[in-house]
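Only one chain is shown below, in structure tokens, and it's the form predicted alone.
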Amino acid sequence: MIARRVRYEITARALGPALVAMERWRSRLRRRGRGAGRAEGPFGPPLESTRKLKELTALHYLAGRFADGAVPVAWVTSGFPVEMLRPLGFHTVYPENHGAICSVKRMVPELSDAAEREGYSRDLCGYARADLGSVATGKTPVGRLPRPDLLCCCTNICQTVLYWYRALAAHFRVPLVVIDTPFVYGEAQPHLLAYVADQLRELTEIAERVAGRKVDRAALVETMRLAREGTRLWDECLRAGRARPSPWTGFDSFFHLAPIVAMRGTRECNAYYRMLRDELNDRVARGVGGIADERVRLLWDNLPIWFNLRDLSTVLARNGFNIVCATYTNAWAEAGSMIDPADPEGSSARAYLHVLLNRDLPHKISIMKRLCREHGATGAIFHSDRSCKPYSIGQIDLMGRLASETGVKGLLLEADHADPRAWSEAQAYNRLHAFMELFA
């Protein structure tokens, strides 16, 4: 035990970041052989915050390899309240996250087809077959994930997560937590947050069991002041986008949402939004925008579709569209300006229950008409997600009344988040470019 949490610490705090800072300094010669900074295409000039980026991810994961056996691991899914786990020291996993960049780098379908071996539909949900199919062979973008000690599912994204972590439980043999979160019409009445507010208690107990150690409350607190601050951080960082033209593209920050999901409530994750919207204000400044000639501003609703973004951006940036918002990236601001380190059980029942996807239809139509009011989108582009059927209940409806009432252009994009076998490109691509015409 003591060896490997001091492997653990070696490659957490000296050993990776050795290797992030030598990949760094490879990185830019190859950039001064090729010209840094310069515009790609119909891009703007690349961030130089996205550097930084990948050094945080691969930091998280190169520390995940030697995690098991030297520090507790949870995996938890996105929506769940972390904040309670990182004051006893757990090493946290988001299988959604790790989800995303299977899909990026294309491992969907294989993973896909060892889960569907093991019993498990394609009609599933993207990600949970990537990552069953990663626990049944092995195989990950990542080089190894670490062995759970707990599982931590919250229903606020979808009932999915809690037959998907049931089936990991039964495969690693640990303790299952699920917060279930009740779906919110309107405001979260007072018997919900406390009923909420409960299971966050259970769940320290459990957690504190698993840690062989006691929650220090100063610390809990220190970490919900760290998640609050993050969340307004990362809001800073999108406000950017109202700026004409935009400093980055939605898809950037798809991208660059990965710390306030996995890294929430430390201050690697403040420091880097810090930089983030530093450089987009600095861009706002002097005018540079994520593509070189916006003509047209539109909001995306949905996850985004991983494996065809960079194609996808290229055909809407070489036309002029730009993605200035989307309810995806707004989520991960909006809930979490309710924390309140005053009150971490009670705040993050709050928090927690009111997440986009577990509260009605009138609320999110209120939201997209909030961005593309604040944005001046005037167009909107609804990813009709294959895998994720919570997001994408209601699209056409949500759709008819943005056009009725904001006069919001719309189009129903029809794919999946991560698998491309369920993405028929030509048909998607015919389908944008008559979108585009509307606005000739």
Second form
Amino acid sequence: MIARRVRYEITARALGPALVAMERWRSRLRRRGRGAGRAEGPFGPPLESTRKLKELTALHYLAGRFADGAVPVAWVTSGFPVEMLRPLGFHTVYPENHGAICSVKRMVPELSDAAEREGYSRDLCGYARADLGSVATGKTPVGRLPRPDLLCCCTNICQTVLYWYRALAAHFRVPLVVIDTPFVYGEAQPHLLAYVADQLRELTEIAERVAGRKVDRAALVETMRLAREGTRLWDECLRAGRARPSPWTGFDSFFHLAPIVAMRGTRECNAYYRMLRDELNDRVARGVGGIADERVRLLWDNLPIWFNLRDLSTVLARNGFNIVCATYTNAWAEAGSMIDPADPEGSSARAYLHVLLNRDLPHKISIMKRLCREHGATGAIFHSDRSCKPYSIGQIDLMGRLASETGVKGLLLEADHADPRAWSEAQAYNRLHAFMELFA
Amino acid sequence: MMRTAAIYAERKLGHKTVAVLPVHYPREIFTAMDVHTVELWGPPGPPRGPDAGRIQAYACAVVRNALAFLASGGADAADAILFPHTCDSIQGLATLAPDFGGWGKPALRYLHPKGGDGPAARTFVRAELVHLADRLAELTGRPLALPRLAEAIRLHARIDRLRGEILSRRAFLGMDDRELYRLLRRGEFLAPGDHLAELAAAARGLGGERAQRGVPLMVTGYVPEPATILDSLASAGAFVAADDYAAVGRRVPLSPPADGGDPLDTLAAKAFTMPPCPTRGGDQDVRMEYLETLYRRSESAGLIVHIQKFCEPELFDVPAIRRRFARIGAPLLYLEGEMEASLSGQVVTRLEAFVEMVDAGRKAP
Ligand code: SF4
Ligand code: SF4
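Complement to the form predicted alone: the form predicted in complex with its partner chain:
So here's everything in the complex, that chain up top.
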């Protein structure tokens, strides 16, 4: 245990940062050769912060390789109130984030095949299939995922995670904590808030048992403060997208979302977003855009199509279209403001109940209208995501309403957020080109 | 049609009707408040009208058909609708139809917990029951009376006991599966008293001698639709010896409610005495244990897993079911449906082949 702990700490604090510094030096050399900071193709100059993002991600996954047996490990859903675990020293793994990486690396078909061989249906969420396939085969693009001591699932993004984590619990034979956040129609009633707050107290007891120590309330309060601040900083980054031209693209923001999802409540997360915000604001001041020639501004709804981001963004950028706002990235800027360090359980209950995916369609359309208005978006791409039902049901009506009530033109683009096998390239691009012609 | 007739009969008595989406809900509260419930499982067959197209084709047919049915006025005889908190798709429908069109009358929701059976969940169920009763009081103009609730709990406990007895002693009942399921599923729309009378009459036919001689099979899945699956099983020489359909067996509590005490507490406690159902969460191993016990107790010779396509709660448990039943050497047939009006010829052939194979296995020395 002690040897493992030492190895974990050395990796996280010394070896990892040293490797990262070396990689930074090498990439600087490479970029010097290519001409750093120069615009590429139809895009504006790349964001400097992206390098830091890659380092953060690499460090996290590198430390994770040595986490099991050294520190308590929790596998956590993206909407889970992770602040409750931080003071107990958990190393957290986000299978959804891992799924996105698998998709970008085009590993999902192989992992999904493995899950399908186990009996999982191809109709299930692509993240779940990637994760279950990775668990079955041990294959992952990040080297190795640490075995969980605790599984933590919150139903505020979907119920899929509940079924998925039940299967993980049966596989790993470790405790599963479910924070059940009943769907909110309008505003959450008092008994819903009390229910979630009570579950958070129950979570603390279980997490303490697994971690073998008690929560330090002062550390919890500080984590909550950091989480709220991190959310605000992320919101400031997104607000930069209101400028014309937008200093980045929605596709950039999908990647830069990772820290607020996976590192919420940490100093590193906030330091990162300060850097990103400053860079974005500097670009705004200098009139530097995410794409070279921004003509039409769009909203994106639903998850990204991770495996196709580069191609899709290039086609859009070449035609002067920029995604300037997205319901998906905005979701992480919304609810966190409700967190109150003085009342960790009560305020987390409110914040985690009121996330976008846990709220009704009138709320969703109001968010879309606001985003379009504030960002000057005149079109919207609705990614109809085959394997994410909660995000997709209602999109057809949302698209119609957005058009009839605000004049924002919409395109329904069918794909899967993770699995390229559900993607019909020719058909999708035909539809996309027809959509772009509407703005001619 | 039968459902509509039941609604009109109840209306004559001055009772309101609530259409109910699958799966779990506290029917006792409705009975106590003289509110008639009619369940809406689909309905099966092609969707009525174009509104099914408002939900993508990769969502299950249950919600797509339900939206089309509601939007075409199919449930207009009802005074309100209840959406239990079953899955992401019903949750989506529960805002799509009332908020964006398809259902213009009051919409109620019943949020049952998914997070286990700790004190938080137990307190929440009770609070949610009170909340639901308050919404029903708005509909009926009368508050919930606790003595009436206690009475309704007793009435439904009798119904549950008979349903449980019929299902667990199914091999001793001289009805074929089609008749049996017609009887059990009439509970989805009949007044509880009428359903109780029918069940009691059927239970009298439970003899001491085995009445079913076919190949005994267990079925797990969502809903026995299309009902022709039962005819196909019968003509292949099999019968359903054990039922784990969400619509049927999973709604029969494993133990009777406590006698006396606060009826709201009693009803809240009932939520934790139900057989495992993935739509309610819970430990997967506990469910596998339950299924194996059911299988062995019923002396079934094979298992049919009958799932609605795109149904995530059911689909995620399929690998565990396969593993568990492979381990005990039980033959398994996997069927996926989309609320069709009848089984395809291909599925019928697979069913027949499966029954034949199971039968041959049983007879082998
Ligand atoms: S992609 Fe959709 S279904 Fe999958 S975990 Fe996320 S919210 Fe749930
Ligand atoms: S069939 Fe499954 S996915 Fe469809 S409504 Fe029922 S529980 Fe939900």
